[in-house]
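Consider the single chain below, provided in structure tokens and representing the form predicted alone.
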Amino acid sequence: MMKVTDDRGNRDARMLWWRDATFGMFIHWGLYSIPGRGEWVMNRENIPVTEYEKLAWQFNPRHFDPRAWARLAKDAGMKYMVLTTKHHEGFCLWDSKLTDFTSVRTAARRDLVREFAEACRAEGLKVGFYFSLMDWHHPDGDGRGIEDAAARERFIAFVHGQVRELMSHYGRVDILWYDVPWPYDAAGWQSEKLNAMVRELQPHILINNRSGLPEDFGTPEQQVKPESADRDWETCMTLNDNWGYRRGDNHWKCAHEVIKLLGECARSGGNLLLNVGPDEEGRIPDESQSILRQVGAWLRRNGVAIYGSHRARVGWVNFGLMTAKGKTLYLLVDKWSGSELTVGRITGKARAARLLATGEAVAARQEGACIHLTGLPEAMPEEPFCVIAVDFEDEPSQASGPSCLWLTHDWGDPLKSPTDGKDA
């Protein structure tokens, strides 16, 4: 058996672009976009395989334009894209030789993964492939391999073979994003052997933690929750309530919410992988596009406060949130209180401050651990967050104290007050 050998130095070198990127696009797309009732429709509605297979002969996305998807991601300020090459339904968006249940051998007659990968590269974006280990379509994918060794070996060979195809025929792949390792653990999936093969074919690749091994980064879902101080992580989040396309789901996060999520990830040293769910024709909903372009416009003015921010002990403020990078604190202000702003419990000596979007100087006065910013515009000069950059002589941080004991208490999110979400 091949062993995964990857020392910390090599990993740091491979992770460098990803840590700087901060923001990526997740795309859930498959046959489930046709009924438009979410990506788990086959399972939740108990649709037999023979009935569900018929959707493949209706799936002919005439409006699928991967360059348009990639341009949207780029306009949104995203640096990489991750596509569901195969979701739990088992339908492959590439030319797999191990099954006929593919976009090439049914109505579309197209290798959608190839088109996606080429579009990402054309727009200068990193390429990510999502791959579901769980497979409702495969006859041995129903868990029978727990008791039946022959069934397990057939299914493991199938899974490893499909991953090999994805790693072998589509050029450089930057991210492999596994999902749902049911019904086996890492030993059952032979994950060490699988991932060693992946790294042999794509030495630079980043692999997530959902094959049962920690690998390069953790994947908290629908919440901003760093795993540990020395672990890379990426929050995956839906833009509305569903991953796959669902008609009538209009519970959209606004640009303010998305930027706040980005800031929360950035201040804690993580990434945000934000999902869109194209419809059966390959169209990303207009609402998704509008929100993402608003976020991108803000990032073009203020992205330095987000991209490449490092994990820092900052965050206890009453005006929005803070990120940090090197010797600079970035104050993301969405609660504007007039011409003055104070930041407390800051260690380090402040040198200067400025409005990030315009470069306009802001008067800064330091009294002990408090930074007082004065002469600000009476009205908030930019929505949804106005960013003030404060430069220090050394790397700043935010100290705890008698009234901030929660900072060292295990409240789950170390940057939340114990009263957040509770009755005060």
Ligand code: GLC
Given for the second form:
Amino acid sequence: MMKVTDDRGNRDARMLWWRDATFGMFIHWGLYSIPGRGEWVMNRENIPVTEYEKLAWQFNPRHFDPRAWARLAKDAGMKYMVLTTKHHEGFCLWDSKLTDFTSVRTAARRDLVREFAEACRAEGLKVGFYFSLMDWHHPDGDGRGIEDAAARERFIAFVHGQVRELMSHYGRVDILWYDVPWPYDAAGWQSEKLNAMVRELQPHILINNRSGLPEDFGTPEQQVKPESADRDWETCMTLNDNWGYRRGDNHWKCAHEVIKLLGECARSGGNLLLNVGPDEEGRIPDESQSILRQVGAWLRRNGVAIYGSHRARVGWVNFGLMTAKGKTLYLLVDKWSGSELTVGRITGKARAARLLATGEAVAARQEGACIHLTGLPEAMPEEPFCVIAVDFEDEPSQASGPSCLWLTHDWGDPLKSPTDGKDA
Ligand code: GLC
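Now that we've seen the form predicted alone, could you pull up the form predicted together with the named molecule?
Every chain and every other molecule in the complex is listed next, the one we just looked at coming first.
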């Protein structure tokens, strides 16, 4: 087990808001948005640094309106935003004094990170900075430091210096989201020292696990994969198939898929950090906006079933999915089968049931471990998930039985069935 840089109690206090937040916006934005072929374009297409650098002189995002981004995030029901201050390409969206390869010293002449941070705060959202440790632009970022100690020292000093800038000049930063620690391990990056410095400058900050140390939360990528019970986690996910802007990628997840993902994270005590990739002008694609607004409209009516819901002994059901908070179970139904619905294997005594969006009472009859709901509208009253809240006398849970032994099989989520999620 690796050393964690602060104690558990302190962490619980720092993470309170984040555990409640559940849903955040990830933003991948940089020079790669100009060619529009994803954020790995420089590497995938083998573009030499001297060629790639020229993009900085074209990058002048006239439509960049971070308040509009933040309002969109709020409309979507998101509570925090994480921006790529520097992705693997090495281009800094802030006024770094350690390189000329910044948005301040090239065409845009703007400190985009400052504008972003101010916009988040103005809209009441928490501020997250993504920072790629891997840097394809820095002369010592190509791995030569593995053999060459002087090169490594130069590069580590550069990276620590950049993180110090971000932690010193932009007010309160709520999340530091490292990425890709290639080519070093935590010792090579001097991550303990680095993160101690970060915590000194921003004592309340949350740090992810990608500097080679576990820190505050894990980051399963493109999958909902809960970590062990005492570990916070956040699934990061693209809305289409790319993080950075990619022209022609129309593989959008629909609102139903996003809500399903959110529900899956929520029922297992995790967060969802959902990505948008603005174009070179700073516009978030219309499709992303529309999907996010649909999700937000649903969350305004049904968010109680999602935000702050805790990791509970509830798992697979055959009508959609189920989350739990305190003494209430939330049935997120996307397969409506008319006026009746039965939930089995429930331990706990049900008191009452209601349609969450309207508060309308639903008749509930309990027989042993089964709860029968009757008198429901024939047609599904709410899309894409209709939520029925069932209140119990005590904290309920879903019991497994002999026929459910496979539920404990390790597929990541201890209560996930072999078929759950595979039809998505
Ligand atoms: C991967 C990709 C990177 C992206 C990140 C988000 O590490 O390399 O482009 O930023 O995932 O988690």
